[in-house]
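Here we start with a single chain on its own, the form predicted on its own, put down as structure tokens.
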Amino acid sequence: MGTIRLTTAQALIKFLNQQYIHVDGKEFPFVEGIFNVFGHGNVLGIGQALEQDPGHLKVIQGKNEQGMAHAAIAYSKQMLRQKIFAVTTSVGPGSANLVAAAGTALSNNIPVLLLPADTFATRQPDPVLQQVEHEYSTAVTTNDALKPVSRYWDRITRPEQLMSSLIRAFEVMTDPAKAGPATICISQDAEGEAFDFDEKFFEKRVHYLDRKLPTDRELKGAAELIKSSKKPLIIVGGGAKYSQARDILIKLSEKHDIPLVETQAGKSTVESTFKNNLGGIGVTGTLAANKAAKEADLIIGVGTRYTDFTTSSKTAFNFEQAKFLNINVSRLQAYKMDGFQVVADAKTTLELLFPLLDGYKSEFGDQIVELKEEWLRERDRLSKIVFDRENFTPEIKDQFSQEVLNEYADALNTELAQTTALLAINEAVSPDSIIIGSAGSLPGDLQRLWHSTEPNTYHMEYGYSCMGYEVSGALGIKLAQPDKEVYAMVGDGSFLMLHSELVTAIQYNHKINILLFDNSGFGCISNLQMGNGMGSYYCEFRTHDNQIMNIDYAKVAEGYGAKTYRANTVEELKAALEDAKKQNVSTLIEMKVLPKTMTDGYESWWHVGVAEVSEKESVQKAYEAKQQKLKTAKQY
């Protein structure tokens, strides 16, 4: 048996270069590259190994550990989890900055390899710079914080431990049922230590993404449930997108008159223009989808986790009549809502189900078209919201006074409504453009209003709804699909949280477009406060003397080297979008939009914590309303 003497870090890089994935007869490298912010702990180990021989890996310098990890996550998500980037950080704060990103990957079931440096295995110089100390254990380091947000976690203190750890990590990342972040923490002294590694460890290794087949029992049970139902409804989740189930979903829906509704992760699996696609379901859903959900007697969940936003906190369905059929590669997810479980690949299962449903038609019939047309009329209305200083009714009723709305219009020098701006953008960008969002009020507006006319062009991180994902994620998408225009839909609150990878995009000439909706505050949470009886408390961006802040974000981006625009009217916005298409550098379009001009409601409900005791009558009423709603909610 031959051996090769390498440092732990050199062995790591050599191994990453030899990992391949096999999907539907196609084979290609699984690891595209590695993001880095070098510091002590990784620069002399992994940094040295990359300088010596990166192989085919693309090496990209990040600007913030969370930001570059979010870019890696977005890359994998856009590549349908079939390729990844690795991420390396220094010890201490560098490692700690990965926690939010790891949570994002875990919540969304996205594979990413996190490689935070760790303290000395020998402990000789302890405590080193940036090392935390605990009285109860010297073994605890910053990286222990990554345990609850990692699908797989390990610490390497000896070179030979790397081999079994990497094989385990790649098994996890390439398993559709449990894909998520794999975290391997490598002690900084161990990174540079050498070992005689078995040469076979570095041979080409292929990971097979075989489609799990449903059993005969599962297929027969699923077919019986569908054929005995009168009004079945298909929820298209993220698992349907990763399975590439578009064609069979359309085929099933058309032949059997079964309407489709979408989760945030599932949106753009089937394009919005498909006649039976009623759009988003749940808290951020359309009126059409939520009406259909209330009438359905069978909910067919295809690759969905049934989050509270999808189920309207388990009030979206008529539980007196509705049964559940869950198709999911994850047994955990298939068991939800006490449904009939088909633990298998979505596309394969639906294809095998199709011939078993011959002769079946749902009773939805023409109602699908009627529901869709009703919603399209509402969508058209929302595209034409006009501000009236004398009698303006915001979309979220009775929260801001006319006087405050006028104050915002004056302070921001705008009369632009958020929904009007969003739908103008939808009309103006190319159909094959990819949009990305994550947090604030924009995900709700996007799920309801955005029409994706081509598959896999809607990228929403709403498993964790991590503020700051948008700009970083845009870079990851651009790396995945460099020939497409990518638009980050981001509020001013999220932009302030994290936009560091805009600099990385400019540095490496990966053009992204940032569409910044500025309403001078955390508008989404202000809505939440005021919708539950509170005032707008510490969610507006106001100065010490109570003036609304008007920040020049375009000037910030211009300083980085981006091409920037200011657009406070629909005409200015359309002109900016057209000019931005011609640019070779990253762009930012700053839009000042009025608060309370986003969408809301449409027969949905979100269960949030409301104070049971309050001096305000409005809060007391909100609590009472919540208790009443809970009487109709499913509890498990």
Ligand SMILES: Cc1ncc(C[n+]2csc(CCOP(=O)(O)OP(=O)(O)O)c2C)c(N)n1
The other form holds:
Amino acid sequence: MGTIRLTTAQALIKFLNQQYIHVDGKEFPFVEGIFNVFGHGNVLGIGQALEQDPGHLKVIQGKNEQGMAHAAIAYSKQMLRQKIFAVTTSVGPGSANLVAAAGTALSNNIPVLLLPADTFATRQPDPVLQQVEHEYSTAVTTNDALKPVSRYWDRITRPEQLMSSLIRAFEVMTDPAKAGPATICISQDAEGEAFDFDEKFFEKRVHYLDRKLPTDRELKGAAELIKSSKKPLIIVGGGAKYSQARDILIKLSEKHDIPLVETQAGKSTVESTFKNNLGGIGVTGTLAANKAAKEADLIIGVGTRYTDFTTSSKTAFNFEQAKFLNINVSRLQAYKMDGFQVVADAKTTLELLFPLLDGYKSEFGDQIVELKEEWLRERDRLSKIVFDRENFTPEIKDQFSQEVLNEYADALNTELAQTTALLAINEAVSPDSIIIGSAGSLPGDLQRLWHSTEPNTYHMEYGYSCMGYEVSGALGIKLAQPDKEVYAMVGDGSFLMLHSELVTAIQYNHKINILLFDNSGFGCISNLQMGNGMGSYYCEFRTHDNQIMNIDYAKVAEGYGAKTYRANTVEELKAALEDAKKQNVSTLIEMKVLPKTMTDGYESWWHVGVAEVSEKESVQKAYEAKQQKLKTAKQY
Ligand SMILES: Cc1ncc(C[n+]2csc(CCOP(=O)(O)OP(=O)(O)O)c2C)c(N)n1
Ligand SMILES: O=C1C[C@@H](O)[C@H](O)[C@@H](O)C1=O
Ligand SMILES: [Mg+2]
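Now show me the form predicted together with the named molecule; what you just gave was the form predicted on its own.
Let us now look at the entire complex, which starts with that chain.
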């Protein structure tokens, strides 16, 4: 047996360089690069290995562990899970900062390789700087906090453990049914320890992303269900996008008059302009999709997890009549809603189903176009909202008085409504631009209103809805698609929470554009509290003496080196967007928008934990209303 003497970290980097993926006849390296924030835990191990020989890996210095991991996740999501970045952090707080990002990757089923350093395997210098100590165990470290948010988790205390651990991690990350974060924590001393590794371990290794075929039983059952239904509806989920099922979805929908509705992860699998695409479904859905969902007697869930936002907390459908047909690579997902399960690749299954449905037409007929036209009229209305200081009714009604709305208009010096700004942006940016979002009120507005006219141009992280993903993720998308303009759609709250990777984008000249919607507060949470009977409580950004904060975010970004704009009218916004396109450096457009001017519910419902007892009558009423609505929901 030929061996090669390497440190654990050197072996790790050598191995990462030899991992390939094979998808639909194409083969390419699976690991594009590695983000790092170095500390004492990893700089002398992984840092030394990278300095010595990074191979083809792009090495990028991050600014915050969560931020750089979000960038890595967005890269992988944008690459349809066919390529990844690894992420190396130091020990203790460096690894703790990964927890929110790992949760983001896990709930969105996105592969990413997380490599936090761990405390000393020998324990000789314990407690090392940044080591937590427990009375009950010495074996527990900060990295144990990553267990619940990892699809695969391991701790390496000896160099030779690395071999089996890496093979398992790559098996998990390249399986569409299990894809998620693989976390390998490596003891600080073990990173630098040497071993005679079997040379075979470093040979080129190809991971096959084969399309899992449905069985004859599954296909027959699915075809029978569709043929015996009158009004079937297809939910296009993230799985449909990763499987690249666009063409067959359009073919099926057109031939059989089956409307398509989209989840956040599924949006931009099929272009919004396709006549049978009724847009987003559920809590943040369109009126068209939500109406169609209520009428459907068969829900065909293609690669969807049926989250509460998709199902309007299990009230979106008429459960008396609706059956479910679930096409999903994951058995866990396929079992949901008591559906008929087809555990297989979305695109392949739909292609095999197509010839079995010959002669079938749904009863939706012209209704699909009528629903779509009704929604387009509403979308048009939302593009032309004009503020009125005497008598203005915002989309989110009965929460802020005219007086408070005027106070915002004065304090932020704006009359711009969020929906109007958003739709002006949709018109102004080029259709192949990629937009990204994740938290706040923007995901709802985007799922409803944004028209994605090209595939894979809508990138929404709404599995974890993690504030701070927007700016960091924009960098990851830019790394995946350097020729496209990337726009981060971000609220002021999310921007404040995390935007450190803007500096990384500027540093490495990966241009991103930040569209900052500043309503001076946690707007959607304000809607939620006031919509459920509470007052306005700690969701507005007000000073100690109750003044609305007017923060100069453009100045902040300017300080980092971004080209910045302030746009409080549609005209200013359009001019800024045009100028931003000409820039080579990252840009930020700050828009002050009026609170409560985001879209509302469109016949959806979200089950939230309203207080059962309260001193406020309005909260008591909200609780009663919730209890009533719950009676109409499917119980599980
Ligand atoms: C990391 C994280 N913390 C908390 C939340 C809960 N949360 C969701 S939206 C939101 C406020 C968002 O404010 P902003 O970004 O300004 O968007 P707006 O709703 O005002 O449009 C909060 C606190 C979250 N989604 N993610
Ligand atoms: O709690 C939340 C409310 C949602 O409206 C929002 O989009 C999401 O970010 C969230 O976390
Ligand atoms: Mg806000």
